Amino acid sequence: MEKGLQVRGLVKTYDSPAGKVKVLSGVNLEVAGGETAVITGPSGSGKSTLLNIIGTLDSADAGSVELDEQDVLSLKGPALYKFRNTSVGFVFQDHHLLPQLTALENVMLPSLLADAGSGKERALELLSEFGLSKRKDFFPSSLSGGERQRVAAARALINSPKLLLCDEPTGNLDEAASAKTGKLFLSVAKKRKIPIVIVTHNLELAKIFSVSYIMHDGKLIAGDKK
């Protein structure tokens, strides 16, 4: 595969009061573009780190980490933060919207951080695309939990970039609103053709995704793959 997200022997070791506890053992993990992966398992098994060290949010001790060809786990300073900020988007389970900014100022905001323009235009096509046309000018206090949600999923797309990570997207959603997220980021990842890797701990939305894997001991069990 040569697009897309490949991940080879990631390994991470954090020191305990107990000693050093190894949450990723050799993990190993490919996501083409337009593949949605999701990633089950116990709290604790190590879900988040491996997003975090993908997304560049921390290191690794060993392994490596590529998305299309580049090799992510290298890149240090300006590049670093370029890339963070243009090739890939988060969507956390809290969505971390400013309050003090409406629906498109928020969506426009990472843009501004790339020196990108405004992003204006764009930020309203994303905000039409996810059906948030009409809110465009509230602040997140006025927004449902959903809404919150596919405004910070506009957001995290507004720089085009190359790999969207998702940790717990629709952990404080009800069920209608956790399957209406979980197809938007289906449709996010068919459109666009990037890949997704989505952490969630709700078994019914992992259904609907195109390969699903298990955490457990540090390493990831590979699942069904529709």
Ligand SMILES: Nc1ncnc2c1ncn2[C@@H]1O[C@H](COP(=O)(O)OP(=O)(O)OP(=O)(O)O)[C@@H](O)[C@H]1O
Given for the second form:
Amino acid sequence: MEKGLQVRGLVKTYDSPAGKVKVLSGVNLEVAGGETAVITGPSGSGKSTLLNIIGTLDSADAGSVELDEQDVLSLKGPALYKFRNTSVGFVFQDHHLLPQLTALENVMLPSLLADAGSGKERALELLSEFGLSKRKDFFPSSLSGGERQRVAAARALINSPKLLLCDEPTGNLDEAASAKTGKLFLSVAKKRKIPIVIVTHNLELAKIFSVSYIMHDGKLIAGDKK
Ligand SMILES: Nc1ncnc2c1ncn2[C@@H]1O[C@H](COP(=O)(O)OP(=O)(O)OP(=O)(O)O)[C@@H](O)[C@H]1O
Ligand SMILES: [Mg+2]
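Output the form predicted in complex with the ligand next; the form predicted alone has already been displayed.
Zooming out: every chain and molecule, the one shown earlier first.
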């Protein structure tokens, strides 16, 4: 079985008051398990749209998305709900942590929703892996920006997803914190052998990853290899 993510011929058009806007016009992307791909490109070029379709938060007009040979776009009902909650992890620019929960409780939350069991133990392991053991009982307001994003990454991994999607995960961080977060994603992909797709405007961050693409005219083109 071919593990990893395969996106083929993805097309997406939005209706707007000014008429139809074609955002994606045949996007192809392959990311093997253990590999981290980074996507850059101008604002409005369709990067978030692509991640949202891959993660089943938005629909496509044509094309296919396969994850570990599973046809993702045809999922419906309970299977779709389960996929979204357990097979794919999201990290966004704004960490989306719940302010009234501690770091540990935030990381555990998706495991409670998925009824996946032993959430606390796994959450503690993830916090330790991400250098956050001493921050486990802190509320998000008492964490630094980089720490918050690492908690968000731990939360995205609590249900052992088969894919991690990150949209501007270091958008609010300084250079040092961005680099630290980027390296963390590299090690997460290697250790878990899952594909990771990261969208970023940060060209310094993009350099950390050996597989890079640029969104241009609704298509992905291969960027410079290191
Ligand atoms: N729900 C929607 N309805 C109509 N148009 C949309 C919708 N979502 C996105 N678009 C349009 O699709 C285009 C691509 O948006 P998208 O958010 O994917 O860009 P992006 O590359 O992520 O930009 P940024 O770098 O600013 O985050 C934009 O022109 C946007 O206005
Ligand atoms: Mg975006």
